[in-house]
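Presented as structure tokens, the chain that follows is alone, the form predicted alone.
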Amino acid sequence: MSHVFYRRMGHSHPRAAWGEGALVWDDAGRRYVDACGGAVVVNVGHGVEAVARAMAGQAAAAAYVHPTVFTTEVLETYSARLAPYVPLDDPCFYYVTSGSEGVEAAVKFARQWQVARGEVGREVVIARWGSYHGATLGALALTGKPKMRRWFHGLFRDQPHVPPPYCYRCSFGAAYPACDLACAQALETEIRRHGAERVAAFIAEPVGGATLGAVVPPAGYWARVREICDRYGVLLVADEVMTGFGRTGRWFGVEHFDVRPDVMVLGKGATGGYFPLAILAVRGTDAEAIRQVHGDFNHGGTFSHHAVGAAAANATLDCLEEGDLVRVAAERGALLGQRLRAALEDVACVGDVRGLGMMWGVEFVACRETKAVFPPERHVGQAVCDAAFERGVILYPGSGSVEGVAGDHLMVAPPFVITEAQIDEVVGVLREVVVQV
């Protein structure tokens, strides 16, 4: 009988006992390929001793202390190493411990930066449908994906929504580049229905996450939305938890669009696992805007800036220089790209498979030419992926691509250290379990 308050009841769970690269054993000595870092979390790999040395030794040091009264060398040192490669100008780290806190102080971050700036009004965020932002009620109210919402409205204040760039499924029927980009220029619209005044965000993510499943925007679009938000002077916030530090084959998402944010949020991959961290970056004369003004920036949390957190980052990041990973992710999620789209093609099943580096997503349908969606009861996605878990590798699924209620993918996101025979196992048992569910 066990004591642990499980998210997944009713469901058993093997007892994770080691890991080493992009593999997994369990306490019965059963090997997994995990291809999808957990929560597309895991980068650099399991079992990487410098990381967990990094950690002991900074905990030995001084494991604790509070962000007002006192920084550590590790902080500093992993925030000047980290600055060169964040596309914002003389780039600033708040240090939080999960994605869904770094969405908060984004969103509080852009309200105490309009009232610094004269805009008292501006307190609207807007977010996007089929979008993960988090699940703390800050967070959820930007989130996305009804399914989550439903049972929590009365207890956040809910934000405006815009459709998503899913091509695939295109929000106004309507196809690419015919469409004009009515998703992006449905920004505009939200942003007038509402009034300028009172806009202070707009919030994505460069690549649509889990609650899609690795949707790439079309070319135009992050420009497209970069124009609008300049025009009515709306920070554009770039949730990059899922999609930073090389998951998709560069530093972070938004390179693949030459487009330059305001402010960012990092997760994830800062500590590939090792440790809860989250990042709120903004431009230093941001921050300091809001220190001229405010004072301070209103916003904490007991463990913000943790030392061990930064240090396990900045372990993290020597694996991903020394390695060279995020080229690694680039050159070996493409051969990943093409031996999903070679295996599933024929695959009756099987709608699209889209994504860019080391992540990829693989949507499922009743019926190829019209769309249909399987019914959601039959919880598809988590069907294949249980049958692949029972041959030895690990996916991540996902449902409610389709109005927030049907439709049924899956992530493929190993770590970058996937060798190529893996790849080919991984792909090898996904069309196995796909054809037999």
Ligand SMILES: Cc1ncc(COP(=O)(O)O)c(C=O)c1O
Contents of the next structure:
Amino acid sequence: MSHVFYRRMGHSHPRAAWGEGALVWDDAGRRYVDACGGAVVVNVGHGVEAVARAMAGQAAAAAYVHPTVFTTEVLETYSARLAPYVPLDDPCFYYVTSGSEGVEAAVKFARQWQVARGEVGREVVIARWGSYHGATLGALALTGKPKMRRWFHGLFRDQPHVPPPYCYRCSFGAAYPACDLACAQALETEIRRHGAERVAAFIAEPVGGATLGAVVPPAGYWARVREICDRYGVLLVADEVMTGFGRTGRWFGVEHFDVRPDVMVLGKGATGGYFPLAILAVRGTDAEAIRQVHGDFNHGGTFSHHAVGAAAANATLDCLEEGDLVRVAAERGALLGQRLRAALEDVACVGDVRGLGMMWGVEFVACRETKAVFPPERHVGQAVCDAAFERGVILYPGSGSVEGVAGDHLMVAPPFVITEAQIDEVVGVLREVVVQV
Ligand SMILES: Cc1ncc(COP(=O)(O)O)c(C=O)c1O
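Can you swap the form predicted alone for the form predicted together with this ligand?
Complete assembly follows, chain above in first position.
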């Protein structure tokens, strides 16, 4: 019997042994195409020796020093290299070890910044339904995924949620553009309902992630949200944990919408899975405002600003730059999208195929016309992913896009280095298993 337990408690986990590019092998020698990079994490590919070597070198030199005492050369170098890519003025970075922790650090930063400018009543953070911001209790209060919140409501202070920009199932029963972006407008209503003097921030994923499955907002959505946040002095936090570092075919997801947030949270692709690292990114002037008023940012963590994490991120950035992998993600991702659409066009239970770059979602329906969902107890998304896994293709299942309980989808989000032949293999297997299930 194993002395490890996992989230999927009844699942028998094969033992992963090694990986290369978009491929993973288990210890029985079975080959899998990793078509979702785990939880949409692996961007530069599995088995990149340069990243492993950089981490080993740093671990041998100075693996761990306490972040209240030292900085490290590798962390400073990486931060200076990252700064020009991040769409914030003169940005600076606070390093943590998971996206959830990054989101919570962002909330604390927003709150402290509001207090520093004298807005001491601003404690509310508005999020969206259909979102994912993490599983720790503070992040869960923002995550708009009822299934994950179940049983824990009493343990966190809930935050308000507004409807997501999910045109396939518009919460207002409207159609774009006649809707006049009612979903963005709902943010203004929610701010006014609480009183702007109580609202610190609004947090959202630039392209909807795991909870809805690569939902791309309509044109004008982000510009409207930006206007509303400006009007009411609310900080706009872009949760780029999934969309960052090229996943959508641009360095950061917000770039598709010509909008500059105030605060960003980065994770996953920063190290492509080689180290658990996430990053709170803020404007230098905002960090300085807190320093001047409060002296310190009132947050901490034993493993924050980890030197081995910085070495992994630095080497991952080398790979992204040297391989021009963000452009690759855009081009090969467009091909992936075309192939998915073509292969699933005539499959009656596929209601929608959507996405950007190397981040695609496939939503299942019992009836295309009515968009009726399958009974949740049939776990259709999971069943499709299980069948694909049997055929050696790993996909990322999701459910709950309809009122948090019903609705099935999956994500296809492979490492950027996936080959065209592997894309064809993934799409071919996906079509076959969807028909079979
Ligand atoms: C957009 C977004 N934010 C936050 C998180 C939480 O990150 P982590 O699982 O590293 O805590 C995730 C994870 O999937 C995510 O996709």
